[in-house]
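Taking the form predicted on its own, here's one chain by itself in structure tokens.
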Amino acid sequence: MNRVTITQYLTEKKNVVDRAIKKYFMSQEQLFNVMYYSVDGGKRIRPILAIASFESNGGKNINEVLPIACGLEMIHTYSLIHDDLPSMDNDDFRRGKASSHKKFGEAMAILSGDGLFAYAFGLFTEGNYLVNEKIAVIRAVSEVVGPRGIVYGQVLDITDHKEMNPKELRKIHLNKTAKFIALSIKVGAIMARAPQKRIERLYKTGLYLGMLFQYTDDILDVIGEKEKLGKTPQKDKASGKLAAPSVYGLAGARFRAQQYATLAKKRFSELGAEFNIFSQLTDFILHRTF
């Protein structure tokens, strides 16, 4: 599969996710409009990973995993809305447009994030099929997006770091980003009824992919263009954040990103040809410009 093909794959799956998400926001109530404003756009990496995992593990009916994939995107969006707030990263630009708090005010932005977080869990329970699998998904999601995952990572991220500590950087990356990327792969496998050993193996491999994703994010904050990124570059340095280039330098960050990519591709290849798509996704993330 070449880069054109992986680009086509990502576009195709993104369109599937976009259409599915739009159906959940047919209401014209103000809050739903504010919620959809932030959900609209984005790369859809997390839902695409869930779908790719579902299909690689033998899942046939995409509608079994699609509501869960959409729920992951809603949780991701909630985290972005809150991350952009003045009390957090204080960013006025997201997904190529004004951040939610700049468009609607801080109160509505916070409430829309809260709404998306709760709405996601409703999607995880949609339909009366695969009930045990959905319970497993909800348990896995709650572990990763709460105080032992994303929220903890955000707490570490806003902490004033007096030293450029590699161990602390890894802890931030692992909790803020890597666990959620790995989770996205895990829930797709759960919904495909994959063996438990493979589910756990995919999660551990997904952590390498998640660390790669955050490394490329840190690198793009230094070298990326605002129009391509859809957000404000060079925020990490301006705010004195602990980030890969500040700890290792740009060349060191790129070297470590390549190491994570190599590890991820090796582990995915060991799972068999059915998982080749993940090697292509790894290359895409390594070389992404947005």
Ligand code: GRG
The other form holds:
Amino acid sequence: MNRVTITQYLTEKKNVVDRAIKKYFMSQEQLFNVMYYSVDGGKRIRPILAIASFESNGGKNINEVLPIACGLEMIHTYSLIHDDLPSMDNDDFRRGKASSHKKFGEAMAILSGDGLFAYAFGLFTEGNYLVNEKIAVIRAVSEVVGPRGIVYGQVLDITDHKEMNPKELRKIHLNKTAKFIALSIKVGAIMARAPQKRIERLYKTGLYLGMLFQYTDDILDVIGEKEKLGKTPQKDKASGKLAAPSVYGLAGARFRAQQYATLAKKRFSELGAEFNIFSQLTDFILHRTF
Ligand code: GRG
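Would you generate the structure of this protein in the form predicted together with this ligand, following the form predicted on its own above?
Next comes the full complex, this chain leading.
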């Protein structure tokens, strides 16, 4: 698949996810409008990874994984809303528009994040099929979106770092980003009833992809454009955050991103031709500009 077709693949899947998500926000309640305001406009990388994994693992009926993919996006969006709050990263701009607290006030922003987090768990249990798989999904999700995953990553991220420490940087990247990316691939495999060994291999390989994702995020923070990114660049240096370019320099960060991509692609290719799409996704993430 060349660059045009991977773009087509991403567009197609994003449209499927966008349509599915919209159906969960038909309520005219103000809270639902506030939640949907933030959910709307993301790249949908995590749900797309879940769907790609489901299909690569032989899953046929996309409707079995779609509610779970949407739930992942809701949890991801909650984390962005809370990350943007004045007490956290304090950012007024997200997904190409005013961030939630800027538009609706801090209290509504916090509550909309809380609402999205809880709403997601309802989606993980939607329908009376694959009940055991859904329990495994909920277990995996709760491990990654809690105090041993993104919440821990956020705690490390807001901590004052006195020195440029590669070990600490790796811990932050792993917890705030890589585990969630790997989780997205894992839940697709669980829902496709993949063998346990492959689910574990996919999770481990997903961690490389997740590290790559955060490296490119850090690099784009230095070289990216606000309009294209849909968020404020040049924030890491301004806020004294530990990020790949501050630890390794821009060239060093690019080199390490390339290494993570190579590792990820090697592992994905070992899984067989059904997983080719993951090598294409890896290249896309390595070269992304938004
Ligand atoms: C639990 C409050 C709380 C936060 C924890 C770590 C974290 C979650 C939030 C920090 C936000 C952040 C910088 C996370 C790193 C992951 C990342 C690169 C997010 C941006 O994801 P994209 O690029 O964004 O997929 P879109 O908007 O396209 O979905």
